[in-house]
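Just the one chain here, the form predicted on its own, laid out as structure tokens.
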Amino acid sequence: MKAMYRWLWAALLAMALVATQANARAADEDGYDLWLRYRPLTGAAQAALRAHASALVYSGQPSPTAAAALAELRRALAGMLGQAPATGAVAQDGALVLATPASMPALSGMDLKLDALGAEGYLLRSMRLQGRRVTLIAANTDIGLLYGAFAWLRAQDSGAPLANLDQRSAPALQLRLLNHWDNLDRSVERGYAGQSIWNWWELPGIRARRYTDYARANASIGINGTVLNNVNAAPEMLSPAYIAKSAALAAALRPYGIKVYLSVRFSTPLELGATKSADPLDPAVAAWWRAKADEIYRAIPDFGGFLVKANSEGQPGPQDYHRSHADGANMLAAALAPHGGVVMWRAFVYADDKPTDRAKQAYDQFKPEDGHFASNVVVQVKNGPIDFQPREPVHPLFGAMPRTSLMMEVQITKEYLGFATHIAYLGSLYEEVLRSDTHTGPNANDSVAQVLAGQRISGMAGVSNIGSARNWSGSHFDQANWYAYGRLAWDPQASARAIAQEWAAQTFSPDARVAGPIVDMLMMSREAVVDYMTPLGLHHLMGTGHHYGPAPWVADLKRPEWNPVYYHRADHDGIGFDRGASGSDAIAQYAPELARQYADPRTTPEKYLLWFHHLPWTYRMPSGRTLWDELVLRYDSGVAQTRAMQARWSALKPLIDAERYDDVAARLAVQVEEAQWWRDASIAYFQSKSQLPLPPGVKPPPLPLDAYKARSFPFAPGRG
């Protein structure tokens, strides 16, 4: 009997321990709050914050933007401290003081050097003001104050010493935009987080709170514009009804410094029956666009401008009338110029009637037009010459058009990187591109970041990964890509690791036991994906249409450049795309120093080797292994890295709320399985070409090649 009581007592203790551990875990979160969570602080952390946020001080009647800054600080401090601080106009010890020269004329005499911050920059400084010890958030404009308020909150969440802050920051790029590939039926092309967040049916009368939260999140990372609709645009987007809907969204976003832009179909006046052609040199066509621009600006006075995809993938454009890209862009630019609007003309062009290497076609079409574009046209160039691959060399147009404004387009949504299922931190991809040396200017190091910042109209555009999913991006970890894009668009010289640290601290916890492993996962994730999908410079091996899963065997599509075999060119003799002088000569589009480096496989970086060279399977790699062995081992490395991410996440279970932990764990389990699938299918296919044995100790694919070929995904998301 005593033994039974002892057993019962032990069982009760164990149950109590489990309950205690469960209660110790954080409350469940669904991810809606993103990195703006503002959870309660306790103990020393709360006391420290109180000492530096005893009150909010602002003089005068705030504008909607200044009011948004004050509201964000009140919301945050109420969440972290349990109550919002008092708001007044007189400084007191420990106060947060928000001021512009207009709201506090005394700033002009303080030698704060605000002029250098421009219209959007901000200053954070711990100082004495009117005899009081305060933290000053100062800017030239109210939007600068809003950015400064978010920067102060970021400093607090990241553990910066609030007692001696001295930060000043201004954006390096003027246009920091999201491109929504959202359709009017709320489907999203290459979107993996549900429907479009824009409920076009309910607009303009019903404006969801989500629009304001979207604006808050974007302003917090410095994004200042959004293209509302798909680059494969519908003519109806410019109808009076949809202009009114767009105006309603503009009103919701305006207090947060976000302008709206529209993607437009080049043939819109023709398709709406207003003109007999879409020829950009037809006076009637130009008159229609001028009238349409006037109509838009009457509804949206701060409208940003047009984004245009023309003469690409079947879209209409000026070349349909034997006109140039500059002819088309300049006609639209003339319509927008009186209002201060810009035309963003995409350089993503290729055609199936051109036998030229697809990687060369954008350069071939746009380089000769350098200097022909109007001053309010900016050519929007993808980060690489193909199409948002897991890894590409930098696009040769960067630095090659000195008389034309260029902005860079990247994907935040993961069309080719496992959708919202696989973890792939794109901050490291953006950093890799931005730091790439173009060797095109007079400086010793003319990085892409420097090229972008030196444009007359400077900017970056990111194809959005945002949808109607409660956590915005489908996967909790995909929020990091949205965050990293915004932070790097503001400061292209920033560190992807430092940004990952900020995001992890704000989104999960500043506790090093949590943030450290999450940052490690992020920083290893993209390289893992590259290794199990497209190692050593391979590219465009994904499944037909949906772009999910391996399909290096596809060879039957209508257009040659849609087929994976076009890119890897594997045969019994070797693998890779020869872009040297003996092949497509795409290397010649790069600056001479880069061209010399890429021309020789021995000096080509391994990560681009098969992008630029077709090499024998027995080619000796720097590791001493053959190319075949190296390729196989890279596939294995990708799977191993994915398992390592899974192990790191598993160890965090006691420290993460159950809802987010379980969701990420489930996605990681799928990613491990699919990394193995990528590895097995790719090795099976390429071994059928090389006819070589696997390296010693490497396991063969468990299924025959035909089994991998048989997989299909007729209802994959993101088809639009």
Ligand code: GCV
Contents of the next structure:
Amino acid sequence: MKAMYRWLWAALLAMALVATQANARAADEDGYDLWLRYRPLTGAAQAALRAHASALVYSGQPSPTAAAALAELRRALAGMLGQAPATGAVAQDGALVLATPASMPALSGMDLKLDALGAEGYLLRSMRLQGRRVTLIAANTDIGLLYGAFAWLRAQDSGAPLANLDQRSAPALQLRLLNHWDNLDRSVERGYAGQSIWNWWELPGIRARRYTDYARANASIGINGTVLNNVNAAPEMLSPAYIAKSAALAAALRPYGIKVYLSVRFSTPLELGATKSADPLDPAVAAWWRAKADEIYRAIPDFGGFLVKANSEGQPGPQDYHRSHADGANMLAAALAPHGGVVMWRAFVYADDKPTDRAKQAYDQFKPEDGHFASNVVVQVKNGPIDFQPREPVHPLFGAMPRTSLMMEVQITKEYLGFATHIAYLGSLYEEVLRSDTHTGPNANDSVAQVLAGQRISGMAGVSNIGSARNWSGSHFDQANWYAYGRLAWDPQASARAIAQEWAAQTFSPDARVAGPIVDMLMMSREAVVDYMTPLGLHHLMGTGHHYGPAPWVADLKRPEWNPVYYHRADHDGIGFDRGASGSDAIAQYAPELARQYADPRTTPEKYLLWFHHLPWTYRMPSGRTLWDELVLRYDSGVAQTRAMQARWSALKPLIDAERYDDVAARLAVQVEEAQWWRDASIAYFQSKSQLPLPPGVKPPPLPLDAYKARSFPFAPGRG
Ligand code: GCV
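Having displayed the form predicted on its own, please output the structure of the form predicted in complex with the named molecule.
Zooming out: every chain and molecule, the one shown earlier first.
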């Protein structure tokens, strides 16, 4: 009997403990609020904030943008302090004062060096104003104020000391854009977060509140433009009905400093039946585009311009009429120029009639056209020469077209990095690219970041990972990629780790016990994906069409460069793509210093080894291992790192709300399984080529190669 009581007592105690732990966990969150959560503060944190946000001060009638800044601060403070601050025009101790020279002429006499902030920069300064101790958020323009308001909130959320603020920041790049690959039927090419955020059918009459929240989130990280539709564009996008829909979106985004741009199909006038050709030198075609631009600007006075994918992957373009890229781009640019619009002309081109290495084709086509583009054209170049792989060397065009504006396109959505299932923090990828030295300028150090910032029209474009999913990005951790993209487009020299820290603090908690492990997970995640998918410079080994899962064996597709075997070239003797003088000579497209480095496998960074070289399986790596052994160990390391991320997350369970914890845990379980699948299938396939034994202690793949080959995924998402 006694034993039974003891047992009952122990059981009750355990239940109580579990209940206490459950109670201690934060309330469920669905991720809709992103990094703008503004959850209630308590104790010292609340008191500190109250002391530095006793009132909101702004003089005069705020514009919609200044009103948005004030509304954001009010909303945040109400959330964190439980009540909205008083608003007024007169400084008081502890007030947050928002001012531009127009709203507060006295600013101009204060030696704040506002000129250096330009049109979008801001400063945050703890100071005395009219004898009061205040925090000043100052800018030359209202959009600068909005960015400043978000920067102040970020500082507060990340635990910066609010009493001694002295920050000033201005964006390094002019165009900081999202590119939506969203179709008019709401499908999203390479989208893994549900349907398109844009409900084209219901627009323009019905304007979802989500559009404003989208604008808030983007403004909070400095994004100032959005291309609404897929680069594989439908001609109907330029019909009057769709211009009206785009105008409704532009109206929702405008207060947040976000301009609308459209992807256009080069043959639009022809396909709409308005002209007999789409030849850019045909006066009727040029006249149609001029009239169309006028029509768009009547509906959207601050319209940003056009994004064009031409003569690539079956899209129409000027080459259909034996004209150049510049002929095509300049014709559109002439239509937009009177209104101040730009043409972003994509350099992502490769064609089936070109037998040359796909990695060379953009450079081969564009470099000879340097200096031929109109001043309002910017050539949009992907970060690497193939296509958003987990790792690529930088595109050889960066720094190679000094008489043409170039901007960089990266993918935020993870077409090749595990969709929305795998955690892969792209801040690390963007940072790696931005810090890569192009060796193209007079200085020793011409990083991609510096090259981009030095362009006449400067910018970055990120292929959006946003959809109608409640948490926006399909997975909570993918929000970090949207965040990191925006922060790096603002400051391409920023650190991916510092950005991860900011994101984790705002999205989960500034508590080091939470933010620390999350930052660790983020920082190890991209390298893990590289290792279990495409180590040592391998690339484009993903499944056909959907790009999900391993398929290094595919060899039967129509175009050579659609086949993974084209990229890895593994045979009994070795593996890798010879891009040196004895191969495709793609290396010669890089600046001499880089070309010299890449020409020799001994001086090629290991991470790009098989990108540039075909080497025997027995090649001796710096580690002393053979290439074959090293490759196998990289696959194992990728899986091990993924398991380590999973372990970090499991340990966070008591500190994260159940809804987000469970979702991330479920995705990590799938990621571990799929990392193992990548590793097993890749080793099984490459071993069928190398015929070499696995290094001692390494487990053989559990299934025969044919079992991996037999897997098929006809309903994988993202094909648009
Ligand atoms: C929008 C890759 C993707 C395509 C994409 C293309 C591009 O090939 O797989 O879906 O098309 O890049 O960037 O134009």
